[in-house]
Amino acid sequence: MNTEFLGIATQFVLTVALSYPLGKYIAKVYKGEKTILDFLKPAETIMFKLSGINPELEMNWKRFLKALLILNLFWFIWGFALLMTQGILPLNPDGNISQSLDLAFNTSISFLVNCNLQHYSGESGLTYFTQLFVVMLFQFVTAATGMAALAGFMKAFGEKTSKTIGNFYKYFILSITRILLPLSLLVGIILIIQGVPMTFEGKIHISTLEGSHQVISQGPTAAIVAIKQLGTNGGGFFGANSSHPLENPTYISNFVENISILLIPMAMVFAFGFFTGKKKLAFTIFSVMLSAFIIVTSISVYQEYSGNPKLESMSISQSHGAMEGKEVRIGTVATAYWGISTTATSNGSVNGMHDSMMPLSNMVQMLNMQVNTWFGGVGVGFLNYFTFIIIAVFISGLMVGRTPEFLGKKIEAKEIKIASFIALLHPFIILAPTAIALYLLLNTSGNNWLGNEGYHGFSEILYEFTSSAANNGSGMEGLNDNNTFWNISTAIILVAGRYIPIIGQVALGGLLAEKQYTSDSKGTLKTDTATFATLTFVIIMIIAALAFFPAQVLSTIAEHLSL
């Protein structure tokens, strides 16, 4: 077998095989069993009561949102005003500047969200003060908070009727100090041995071999970039994100990292079945995310090593694929399955240039966030895959006459509107502000946004807002976007596709687990069998197929087709 195939197979294997362990870890911490890091409790106990918080009290799903929401309000208006000041706190040996006002509320609101999408560079945007304690802070907190929305949604269903689904805050510190943390020291200390610069020292002024002067920023890096990987984050500590050789120096270091990637979004959903004690069901949901992500990988592993067909009718060599926007070090099969891996979640960072890319990889890359369900994000990515299942549940209902129940609760009028709402918010905020933005570059004057014209140049305006709303933060990277419009109009996308959802699906869970418990019978429809898994995978691409196809026939296939 090639290398590179041997390489991505190696990690991909891996992941799934240490998925399955820290999926079962992760609900013995939310469930409150023993585990192998009890030692850190007191710690924790110490941050509850200094907090005056009680981990005990239990919330029901109304009083459950309202601490997920005041807590994220609060860390907003942090980032924002550490942002706004950032040219004279300390930590700044670079002397970079406060960001501007509009750039400020996008950044402040992007990590917020779990996105990390950048409208500046990362070396000169930001100095160490806020790499730290606004970037890398809000990559634990957020990446947190949908871990501890996915813990309540469990416990909403581990019993069979409940008025509460656990206390917020706890959720959200054991995430951290129990999930979090740990596996960000790992990584941190491999990232570091791998030459990942762990330092708060200034540039660097080098004489080349030519003799040429050279100027390299540094940086706390590798503390950064593990929380940014396991988090489902993905923003660059460098403005290369991690194609940057300080950020990712090796092809061990990329193994690492890609794995960091997808590592918690697929132990959280065992960790739904080892919670819950639907082990079956969470085997299927995984089978059907598993299946989908090897079929978008290999659409674009073979569309990258390929190479570009304009180039080979040119009798122009691509031995080792398209390489152009690729790091010799990392190779073109292990960037394409990088740039799925971090598509399929709401990671977002990046190896290679997703703009370099060829078309129908860019095609199945904004599918991904378009659908929003393989894997997707720490907790969220669940948390979208079940607003699908009660469609399906829905519907499947309907198809057999009978009402329509998941795991002992009966569908009725309310979670179908719910559940219709969030499926249809998603193309809406991508489409909607897409189309804005078209009329605005074709009808106003001074709007220098696109480095391309034609099919590229849309792709570019549509893979923007698309990762706005999955909360991904990649970027093709064609896109003019440090601007105002820009700046604003996706922080609106982000805002709405990050805590509607949410509140939409742990509302979802709390309704539910409110509901009386019906014990099955033959005539109820199993959600844990192959049958419904292809029902529910079905529905998912019909309703991506009719939101976003047309979009993708004008931009990255009529590309393809254009080759």
Given for the second form:
Amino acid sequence: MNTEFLGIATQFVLTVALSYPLGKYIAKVYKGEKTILDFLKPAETIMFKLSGINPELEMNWKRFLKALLILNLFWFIWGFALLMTQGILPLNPDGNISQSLDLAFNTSISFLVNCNLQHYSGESGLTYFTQLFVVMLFQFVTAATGMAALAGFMKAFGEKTSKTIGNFYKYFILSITRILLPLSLLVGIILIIQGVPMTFEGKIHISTLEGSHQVISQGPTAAIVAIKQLGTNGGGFFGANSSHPLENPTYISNFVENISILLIPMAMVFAFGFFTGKKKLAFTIFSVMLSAFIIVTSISVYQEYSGNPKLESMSISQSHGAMEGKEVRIGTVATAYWGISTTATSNGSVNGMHDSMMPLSNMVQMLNMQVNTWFGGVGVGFLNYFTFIIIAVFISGLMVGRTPEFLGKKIEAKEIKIASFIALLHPFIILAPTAIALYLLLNTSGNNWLGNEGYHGFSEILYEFTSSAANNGSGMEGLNDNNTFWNISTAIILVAGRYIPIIGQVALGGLLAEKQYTSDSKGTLKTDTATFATLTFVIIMIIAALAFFPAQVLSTIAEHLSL
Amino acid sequence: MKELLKSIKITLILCVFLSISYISILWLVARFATSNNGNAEIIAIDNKIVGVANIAQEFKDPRYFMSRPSCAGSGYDATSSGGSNKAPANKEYLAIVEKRILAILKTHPYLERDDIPADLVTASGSGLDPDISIEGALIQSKRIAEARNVSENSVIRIINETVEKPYLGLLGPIKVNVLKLNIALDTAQK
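Switching forms now, from the form predicted alone to the form predicted in complex with its partner chain, please provide the structure.
Next comes the full complex, this chain leading.
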């Protein structure tokens, strides 16, 4: 069998196999049960003491959200201030300059919302100081924010009736000390062994074999790459992200990084099952997500491995597939697989340039972000899926003429309103700004934004807003996006795409937790069956995918047909 | 206000815990567990640094294997990595590819168009791809043999010695590191 295909098949099986025990472990961590990392407890106690937090204090959902939002607000100010002044701060051996006002605004928000959209290039846009105290710090804490939100949500369903959903700070700190940090250390060490630099020595100057001068950027890359993948962050150390040979030097580093992208989002589904004792429901949800993932992966892998038809007509040999924007050591198959992993999980790192991929690959990549729930971001992806479950429960309730119920809780008008609002918000904040950008492009002069003409140019705009709304962070980098319009508009979309769903979903959890629990009866609609899973899948496709169909037809599908 | 104070404190504590401790642990691992102190892997000949193993260099000399085309900065700029970001059907891009094909046919008059593998006429994602496909190396062997006045078989032998097989023979593509290949050529002729 072809070794490129065997490579991704092995990765895929290994990731699913690892996510199961990890999910079990995560459930234990949030439940406060015994785990092998309990020796960290004294360190955690000191952290809580020093910051004046009582981790045992139970919070209701309003208080939980307040703690989450205030912490995030402070991070925004922190990031903004440091990025604006990085030029005069320490750890800047290469003499990089401070960021402009709108760029610092965009960068701070982009990392704050776990998106990591980058309108600058890592080598020159940041200093080692901001790489560590803004970018890397945010990659940990924002991932932990999403995980803590899901933990509160699981708590809401773990008990029959409860006014409280746990302590935000406790879930937040445990997500870092027990899950993200240990895994990052492990992945970081593997990456170092594979040849990813971990140094503060600055650029290397060399005289090449032919005698010309070459300067090579490096830095504390391994530490940042580990958490960028595990926390579905995706913000690269270098401009070319994980296609850069120092960020992803071997097939094995690519293997480990790709597993890291999918691992926690997959594990979170199992964690929900173990935490709430609804294992069958978790398996059903996992199967829906996995089936969708396999379908989109097949499309993209086929497209990339078949090669670019335009190059085919120039009669060169494309036996390894479409190589533009891809690396030889990774290959087209693993690059296509990564493209799906990174868009399905709201990670956003790339190991090949999406702008140069085949149109149908771009179509499924965007579809992943437009649906935003095939595993999704750490914590938040599962919450998105839950939103669709609520709607599915409501619709099936209407069809069979029963009061909609989910896990023993009545779903009423208020919950439906919140769920529908979140579900419809996503297409709105993608399509409306895309329309505005197109209007500005066509009716005002001097907007030299697009790297490519025609249908593909439309894809670049649609991709950028899709990526922002889904808090993904990958881009079709031909788009010239470091300017006022893009910095400000995407920043607004980023905030809306992150906080409105989180607020709504935690509120949903809190509201349902407070409700009277009614145990299953004969008339209860079973949500852990294949029928219900299919219904949820259909509803996701109707609400999320269909809304984007016209835009996809005009961009990726039109481009595919014109090839 | 009380929550804000908690936020400030917890952030500062996490700075120490993550931005300092986590980084230091990995930095120490890199320093003591790797041969190059956590720096990119450097290749030196006679104590002179000639390159970083994982970073592509430009090779124009007919005596050397050529690297893949690069769109990093003005070409092979390892401070400004990146790809072409051109769409598959972009006319400007297709014209550039055609130019690259013609350039190869000119320096390798013995080749047909369909001998040329795509990786030699397309730019990589980073612009710093250190490798080429084995087909990409083999088609250059005759030209190099002529330029160096050695037998083509000796060049092919060097390619076969330098080629990196899939991991465990099972996972991933076959590739050849261009810098290592060219150094091996020089060493063989000494």
